[in-house]
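As a starting point, one isolated chain is supplied in structure tokens, in the form predicted on its own.
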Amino acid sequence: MKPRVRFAPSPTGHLHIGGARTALFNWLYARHTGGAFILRIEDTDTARNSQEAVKLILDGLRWLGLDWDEGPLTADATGPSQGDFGPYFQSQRHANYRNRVEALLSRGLAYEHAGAVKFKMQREPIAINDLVAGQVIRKLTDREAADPDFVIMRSDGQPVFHLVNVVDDLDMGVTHVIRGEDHLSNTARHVALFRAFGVPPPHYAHIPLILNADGSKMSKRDKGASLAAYMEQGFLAEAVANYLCLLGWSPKDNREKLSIEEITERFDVPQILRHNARFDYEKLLWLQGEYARELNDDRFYELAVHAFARAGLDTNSYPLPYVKAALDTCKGKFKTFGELPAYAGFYFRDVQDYNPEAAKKDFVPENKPRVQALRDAFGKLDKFDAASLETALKSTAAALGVKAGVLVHPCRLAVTGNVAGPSLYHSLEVLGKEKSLQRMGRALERF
């Protein structure tokens, strides 16, 4: 029988990076073995669930390229769901849970208590043969020993996590449960429920936690915790997916940059590391840079245009050759596409404001005649290209008896509003003679 795995998030907030990694590991195992990957939304906690959170989960999985294999056929407001399948929603499966509770009650394996239903938990230790953690013997704690039974359906008729988790895994034929190590404490109860239903439990594999760089547990508020943040900051999905794979898994040859196809071919559960993984933001940025350098022109342009659009800059109002020429000056010069609007937004908006610290340093009285001389030299050029502009600037600097940098800095500030950015001479060429001279003239009024 081919493996069947699932990812079962609760829609109570953004998709945590740990949840994204869990989904990825399940997807990789399904694809590696030719099995099935099931997406199931655990939304029985109606007070905390939200449709916005469901959308964040689906958007995040699709962005990572994780498709699921089955579910109710559906189409949401923005188009068909991935693979034309929607996820399973536990809120639509209440009849299944009620039937299972009735079966336990009828066999004396559960009983009513204060309007709720409690499961009769076994008293003997439970052995869990975990594929990652090894054999774990779960004994009752001192507190549990007095009353180890636990609620499976509340007094308002709502089933609890332990019940729905097991019933769905049972009904959906899940063979392997790959989930975070923080769920290991729940597993004994789940094993007991499977046995009560007369079914062997699935194979469990509890993957290590993701920690911050300082070794503390990564919370939802920590840097790097939200997958949505990477999407908004303009990271490449393939770089993020590659990095997530390295958090708790390692190929045998210790390579770090691998395509998702290579990882799928190599990935297996026994290779998952036992120790907790520390999140290294700098390594992620390094991978991002490696993948960004390999982008073909069309994808680079597409992602860049989207980054400008998110920042409110409309590149569609400019000629396509101008847009491409502007973007060509930015290749290899930034880490994430989210940085691009600040780095090169001057191509697509007028410069009205200037970096205040740089303006104090460069927009000073002694620089005004120098910049005016440079503007005059640029105005006399018949050919307004990078090479001619560089020659004109250096010649002007020599005539004024100053170093080229004395002119470069105020000129860059005048035409871009900032102290850093693409090559000055290429930026001027892209902007063109009229716009460059206009911006330099406007800046001279600020001296």
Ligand code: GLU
Second form
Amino acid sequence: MKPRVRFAPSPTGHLHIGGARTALFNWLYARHTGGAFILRIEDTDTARNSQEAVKLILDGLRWLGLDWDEGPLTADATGPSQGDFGPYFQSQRHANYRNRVEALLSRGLAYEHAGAVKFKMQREPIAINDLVAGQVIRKLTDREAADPDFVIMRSDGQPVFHLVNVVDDLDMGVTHVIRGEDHLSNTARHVALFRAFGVPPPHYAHIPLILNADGSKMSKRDKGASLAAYMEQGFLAEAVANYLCLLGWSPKDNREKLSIEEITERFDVPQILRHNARFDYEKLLWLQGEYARELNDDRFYELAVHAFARAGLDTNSYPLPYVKAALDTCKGKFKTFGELPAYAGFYFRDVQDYNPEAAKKDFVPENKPRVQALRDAFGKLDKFDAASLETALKSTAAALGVKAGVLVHPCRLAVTGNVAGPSLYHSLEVLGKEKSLQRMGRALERF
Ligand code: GLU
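And the form predicted together with the ligand, for comparison with the form predicted on its own?
All chains and molecules follow, beginning with the one already shown.
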């Protein structure tokens, strides 16, 4: 039988890194084995759930490329873009839960208590053969030992997490439950429920936690914990997906940069690491840089244009060859696309502000005649290309008896407003003679 796995997020906030990794591991296992990946939104807690959170989850999964395989045919808010079906929503499956509760009641495996329905939990310890954690025998706490029964349907008729989670895993034929280690403590209850329904429980694989770099437990509020932050900062989905795979899984040959196809081929549940994974932002940045370098031109332009647009810079109002030439000067010079507007925004807006510290240092009276001379030399050029600009700058510096840097710094500051950026000569070439001279002229008023 082909494995059937699911990602079952509760839509209570951002899709965080831990959740995204759980989704990814499930998806990888399904793709590796040719099984099915189900997406189930666990939205029975109406007080804590929101449509916005559902959207964040779906957007995040789509961004990472984690397509799900089945679900009710839908034309609802989720749209038909992921095949023709949306995810399953527990809020639409109420009748199933009620029927299951009634079945337990009628068989004496559950009972009513103060208006709620409680499940008769088995008294013997339950051993779980977890595929990652190994054999776990869950001992009852003293309080639980006194009364291990637990509520499965509240007095207002709302079914409780343990029940809906198990009923759906059962109805959906889930064979492997791959989820965060925080659910290990719930698993004895889930196993007992499966037994009460007369069905063997699925295999369980509880993935260790993700820790912050300092070893503390990563919480939803920690910086870098939300997937949306990486989407907004212009990270590449392939870099983030690759990185997430390394959080708790290893291909065992010390390789770290692997395409999702390679990972899919190699991924298997027994290789999930048993120890907690530490989040290493530097490694993520490194992977991001590696993937960014390999982007083909079309994707590079598309992502760059998006990054500028997010920062309010409209590249569409510039001729396409200009945009491409500008972006070509940035290739391989930055890691995340989110850095791009600060790095090269000067191509798409006027320079109004200059880096204040640099201005104090470079826009000084003794530099004024130098920059003036440089501007004159640039003005005389017929061909305003990088090579000619470089020659003109160097010969002006030689004539003035100063090093090239003495001219480079104020010139860059004048035309870009920044101290760092793409190659100065190429930047000037792209901006063109008119804009370059105009910006130098305007800056000269500040000296
Ligand atoms: N809704 C649960 C959560 O978001 C799912 C637990 C599970 O995967 O079984 O933590």
